[in-house]
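Coming up is one lone chain in C-alpha cells, specifically the form predicted on its own.
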Amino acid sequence: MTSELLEKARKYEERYGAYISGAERPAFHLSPRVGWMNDPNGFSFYKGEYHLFYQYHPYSTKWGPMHWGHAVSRDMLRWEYLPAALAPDEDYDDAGCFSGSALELPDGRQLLMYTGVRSHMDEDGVRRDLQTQCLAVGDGLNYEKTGANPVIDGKDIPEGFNVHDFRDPKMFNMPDGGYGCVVGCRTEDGSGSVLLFESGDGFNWRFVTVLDRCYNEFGRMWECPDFFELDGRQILAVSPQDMSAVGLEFHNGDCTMFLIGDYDRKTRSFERRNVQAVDYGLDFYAPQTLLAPDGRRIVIGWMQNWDTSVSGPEDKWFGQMTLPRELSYRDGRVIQNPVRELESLHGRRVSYSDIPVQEELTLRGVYGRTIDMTVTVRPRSECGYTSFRMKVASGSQHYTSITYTPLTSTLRVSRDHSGTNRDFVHVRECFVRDRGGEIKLRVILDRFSAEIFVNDGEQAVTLTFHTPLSADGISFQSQGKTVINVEKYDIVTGA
C-alpha cells in the first residue's frame, strides 16, 4: 500500500519532471527525475533489467529528507524513470531513507535494505539521528516496508560503536548459501569501520565480525561499504569522510578507496594487503557494485563531491551518476573501464594516426560534448617532451584541460576555466605509470562531465562542469614534440 508521503512524491516527480527536456540533461548518465540526487542505491539486475535506485529529494535541488528515486535500463546507459520507491513515512525513518542495496529472493521478490534515520532527543537534550537498518519487499515497481523493521539496530553492534553513524547496508549472496551484508559504523575511537552481518533468509540478521576498521588512518567515518571477490582477490570498498591526502594517492575531504586483500570464509576474517584510491578526479563518491548475469563486476558512483555540491537557483535537477564501469584486477591494482555497452552507442567515427603536435592544434571532425575519444601520445624525438595538454569543452572563454607531464609521470585535470564562479577546488593531480613518455587517454564527455581512463583503466579521473554547450572544441598542444593517434566516436542515444 502506497503511503501518503510516497504518493505525494510520485505525483510531484511526474508533474515537474516533465518540464525538464532531454537537452538539459546528460545524454547517457543518469540524473534525477527532478530535484536532488546523491548516492547510488540498490544497483541490481532484476527481471531482465538493471535497476538503480538513488538518494533523492524531489522537492528541491538541495539535500533534504531522503527518498529513493528509481530507474531501470537494459544497457545501463539509457534509463527509464520509475516512480519513487521509498519515502520517509514511518517512525523509524521519519528523518530519511538513507543508502542501501537490493537483491532477489528465491520467491522472485526484490528485497531492499536501507538505513532508516529517526530524529530523537538524547539525554543531554541534543537532537540527534538514530540510524538502523530496515527492509522493504517488492516487485520491481512497488515496495512495502516490513513489519519487523528495524531488522538491525543498536543492540546488534559491538559495545562502544556508534548508532548515530551506522549506515549504508550492502547485501550480497554468499557462495555457500544465505546472505551477507556490510554496514559502515563509527567506532569508539571516532573513526570508521565495516561490520559484517549474515542471514539465512534475508530477513533475520546476526552480527558476525568487524571486517576492517580505520583507527583514524584513512579518514574518519567509512560510508557506503561494498564487499566482493574480483579475479581471486577480495575487495572491500569504502568512502571515508574527512580524508587527508597521502601524496597524490588520496585527495582531501570525502574520498573513495578499494581495500584489497584476502578473505577466509571459514573464519570470516579479512586481511588487508593494499589500499588504492578508486577515482583520482574531483567528482566521485559512494560507489556501489553489482555482479552482472555474465559475470562482470560493475561499479557506478555518484558523480559529485560533497564539498562542491552547490546548485543554482534556476537549476531543475542536481547530481548525476558516473558511467557504469567494468572492474578487473591486474598487477596489484583494480582496473576500471567503461562498460562495453557504450560501444553500441557509437556513431560517426573520426580517426587520425601519427599526427605531429607542438603548437596548439585542432583536427577536423574532432569536437563535441557527447563523445568517446581515445588519444595516444608518444614522444617524437629522443629528446622527449616536457608536457602535453588537451583542452575539451573549449570555446572562446571556456575550457577544461588535461595535462600530462612525463618527467614526473603526473596527470593534471583542471576546470578552473570552465565557467564556474564558485571558490572550490578545480584542479587535481595523480601519478600514472611511466611508459617512456607514452600515455593513452580515453576521454568520455557527456555535456556536463568528463571521465578519463588512463592507460587502459589503470586510473580513472572524473569531473563535472557546467560550461555552455556551445563550447564544444577540442585541441592538442605540447611543449616539445609529440605524435598522437586519435579515435573519436560521437555518442548517439536516440534521445
Given for the second form:
Amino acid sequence: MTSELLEKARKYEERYGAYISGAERPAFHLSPRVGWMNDPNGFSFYKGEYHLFYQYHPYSTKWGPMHWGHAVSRDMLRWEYLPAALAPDEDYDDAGCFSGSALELPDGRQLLMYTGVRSHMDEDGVRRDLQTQCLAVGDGLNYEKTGANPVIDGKDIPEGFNVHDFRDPKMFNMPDGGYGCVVGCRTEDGSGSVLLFESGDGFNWRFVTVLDRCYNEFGRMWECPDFFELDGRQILAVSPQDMSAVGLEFHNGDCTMFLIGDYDRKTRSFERRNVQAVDYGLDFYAPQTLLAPDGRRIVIGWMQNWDTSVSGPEDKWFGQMTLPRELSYRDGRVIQNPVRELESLHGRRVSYSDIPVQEELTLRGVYGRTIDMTVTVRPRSECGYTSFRMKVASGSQHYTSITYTPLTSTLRVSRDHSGTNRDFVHVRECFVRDRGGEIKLRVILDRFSAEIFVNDGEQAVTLTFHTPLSADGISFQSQGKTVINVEKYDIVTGA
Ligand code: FRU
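Next, give the form predicted in complex with beta-D-fructofuranose, keeping in mind that what was shown is the form predicted on its own.
Shown next: the complete complex, the earlier chain at its head.
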C-alpha cells in the first residue's frame, strides 16, 4: 500500500520532474528527477536491470526529510526514472529514510535496508534523533516496509556504541550462503566504527563483530560503509566526516577512504593493511558498490560534497552521481576506470598524434561538454618541462583547469574561473606516479562535471562546475616543451 506521503512525492515528481529539460541536466550521469539528491542507495542488479536509488528531497533543491528516489538502466549510463520508492511515513522513520542498500531474496523479491531516523528530543530540549535499521520488500517498483521494523536497533549494538549515529546499512551476499551487513556507528570515543551483522534470511539479523574502528585517526563518524572482496584483497570503504587533511592523500571535511586489508571469514576479523583515498577531486562522497552479473565490482558515488552543496535560487535540481567505475587491484592500489559500457555511447572520434605544445593551442574538432577524451603528454626534449595545463569548459570568461607539474608529480584541478560566485574550496591537488614527465589523462565531461582518470585509473579526480554550456572550448599549453596525443569521442545519448 502506498502511503499518503509517498503518493504526494510521486505526484509531485511526476508533475514537476517533467519541467526540467534534458539539456539542463547531465546527459549520462544520474541527477534527481526533481529537487535534491545525495547518496547513492540500493545500487543493484535486479530483474535484468541496474537499479539505483538515491537520497532524495523532491520538494526543494536543499536537503530535507529524506525519501528514496529511484531509477533503472541497462547500461548504468542512460537512466529512466521510476516513482519514488520510500517516504518518511512511519513513526520509526518520521525524520527520514536515510541511506541503505538492496539485495535480491531467493523468492525473487527485492529487499531494501535503510536507516530509519526517528525524531527525538532530549530532556534538555536538544534534538538528537534515533537511528535504526529498517526493511522494505518489493518488486522493483513498489516497496512495503515490514511490520517487524526496526530490525536492528540499540539492543543489537555493543555497549558504548551510539544510537544517534548508527546508519547506512550495506548488505551483501556471503560466499557460503546467508547475508552480511555493515553499518557505520559512533563509539564512546566520539569517532566512528563499522559493525558487522549477519542473517540467514535477510529479515533476522544478529550482531557479529566490530570490523574496524576510527579511534579518531581518520576523521570522526564513518558514514556509508561497504565491504567487498577485490582481486584477493578485502576492501572496507568508509566516508569519514570531520576529516583533517593528511598530506595530499586525504582532504578536510567529508572524505572517502578504501581501507585495504585481509579478512578471515572463520574468525570474522578484518586486518587493515593500507589506506587510500577513493577520489582526489572536489566533489565525491558516500560511494556504494555492486557486484555486476559478469563479476565486475562497480562503484558509484555522490558527485558532490556537503561543504560545497550550495544550490542557487534558480536551480531546478541539485546533486548528481558519478560515472559508475570498474574497480580492480594493482600494485597495492585500488584502480578505478569508467564502466566499459561508456564505449557504446562513443560518437564522432577526433584524434591527433605527436602535437608539439608550448603556447596555448586548440585543435580542430577538440571541444565539447559531453565527451570522453584521452590526452597523453610527454616531454619533447631532454630538458623536460615545468608544467602542462589543459583548460576545459572554456569560453571567453570561463574555464576549468587541469595542470600537471612533473617536478613534484602533482596534478591540480581548479574551478576558480568556472563561473562560480561562491567562496568555498575550488582547487585540489594530488600526487600521481612519476613516469619521467609522461602522464595519461582520461577526461570525461558531462555538461556540469569533469571526471579525470589518471594513468589508467591510478587516481580518479572528480569535480562539478556550473559553467554556461556555451563554454565548450578545450586548450593545451605548457611551460617548456611537450608533445601530446589526443583522442576524443563525443558521447551520444539522445538526451
Ligand atoms: C552521507 C549521509 C548518510 C545519511 C545520509 C542522509 O552523505 O550523511 O550518513 O544516511 O547522508 O541523507
